[in-house]
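A single chain comes next, written as structure tokens; it is the form predicted alone.
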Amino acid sequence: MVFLNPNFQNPTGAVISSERREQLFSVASELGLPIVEDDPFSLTAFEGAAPAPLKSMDANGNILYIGSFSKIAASGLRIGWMVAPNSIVQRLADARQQMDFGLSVIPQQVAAQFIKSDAFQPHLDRLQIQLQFKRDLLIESLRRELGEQISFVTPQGGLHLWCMLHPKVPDGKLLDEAIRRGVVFVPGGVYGSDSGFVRFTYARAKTEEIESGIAKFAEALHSLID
């Protein structure tokens, strides 16, 4: 089984190119490998629609397409969706029922009403605008505070900014220094990367906290290289 996050991947924000998607789909089809396509971020695309999911290429039911309201509606709304052959849906539903006798129907009803309401699309429009504004504010703050000491590729959707630090400092010490100043980030090593990478999440932070937070992060970094 192959698990993929093709659009605005967490943590890097990367989007798999169309050529790479075709290669992945071809190899998986040839080997008979099922693909789980996790796509919680496509509806956050800032400029136009995100690339079509891999599932759109699937004529044989080899791809299980899943998404979640937790990234586009509310972090506590742990309701998702799945597009897959009916036989797989039924088997997974049965397995879930045996685990915990099924999920609460109330959050499911809330999600269903939200999708059908006239408020859903305007909510997505506002979400995209707010996320893009916060992304831009984060990038502006990083460039002002750190300049050549940090590099990144600007994401076109999603919730995260993946950065490479050019001063080589221990991840653990940098995190400790940041926490002392009231700032928390995720070291890249948590995701299996080499030392020197960090993930900033701009979705949850309040707008007025972003600039001061990055200034404190820069202080933490500079305290280890001065």
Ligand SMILES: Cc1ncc(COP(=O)(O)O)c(C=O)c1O
The other form holds:
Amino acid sequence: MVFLNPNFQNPTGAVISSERREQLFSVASELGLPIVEDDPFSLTAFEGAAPAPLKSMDANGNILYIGSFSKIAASGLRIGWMVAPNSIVQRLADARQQMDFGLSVIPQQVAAQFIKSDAFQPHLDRLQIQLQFKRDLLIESLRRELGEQISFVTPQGGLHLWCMLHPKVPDGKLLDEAIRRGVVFVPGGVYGSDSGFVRFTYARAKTEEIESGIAKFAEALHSLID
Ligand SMILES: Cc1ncc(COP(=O)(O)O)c(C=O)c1O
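Given the form predicted alone above, I would also like to look at the protein as it appears in the form predicted in complex with this ligand.
Let's see the whole complex now, leading with the same chain.
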């Protein structure tokens, strides 16, 4: 099985190019490998639509596509959706039923009504504007505080900014210094990378917290390299 998060990947924000999608799709089809396409971020795309899912190429039911309310509405709803052949959906529903007797119907009703309602698209439009605003504020703050000491590719959707630090400092020490100053971040090591990478999330922080949080992060970094 191949597990992919092709649009605005967590943690890097990367999007798989269309050439690579075609290659992936044809290799997986040739080898008979099912693909799980995890796509919780496409509905946050900042400008225009996100690239079409791999699922759109799939005539043979080789791709199990999953989406989630967690990043666009409320993670507490614990609701997602799946596009897959009926036999797979039935088996997964059965497994879920055996794990915890299945999800409560009430949040599912709330989610279904929200998707169908006139409020859903305006909600997404607002969310995209707010996320893009916070992404820009985060980037401005990083450029101002850290200049050449940090580099990144600006994400076009999703919630995360993946950064490389120059010079690379040990994850643990940087996190300790940051926590002492009252700010936390996710060190790249959590995702299996070497020290010197950091993931910032701009979704949850309030706009007024972003600048001061990055100033504290910069102080923490400077305390290790100055
Ligand atoms: C890549 C990815 N997929 C899916 C999810 C959503 O998971 P769930 O719907 O279980 O909240 C997340 C949330 O952290 C994620 O980062």
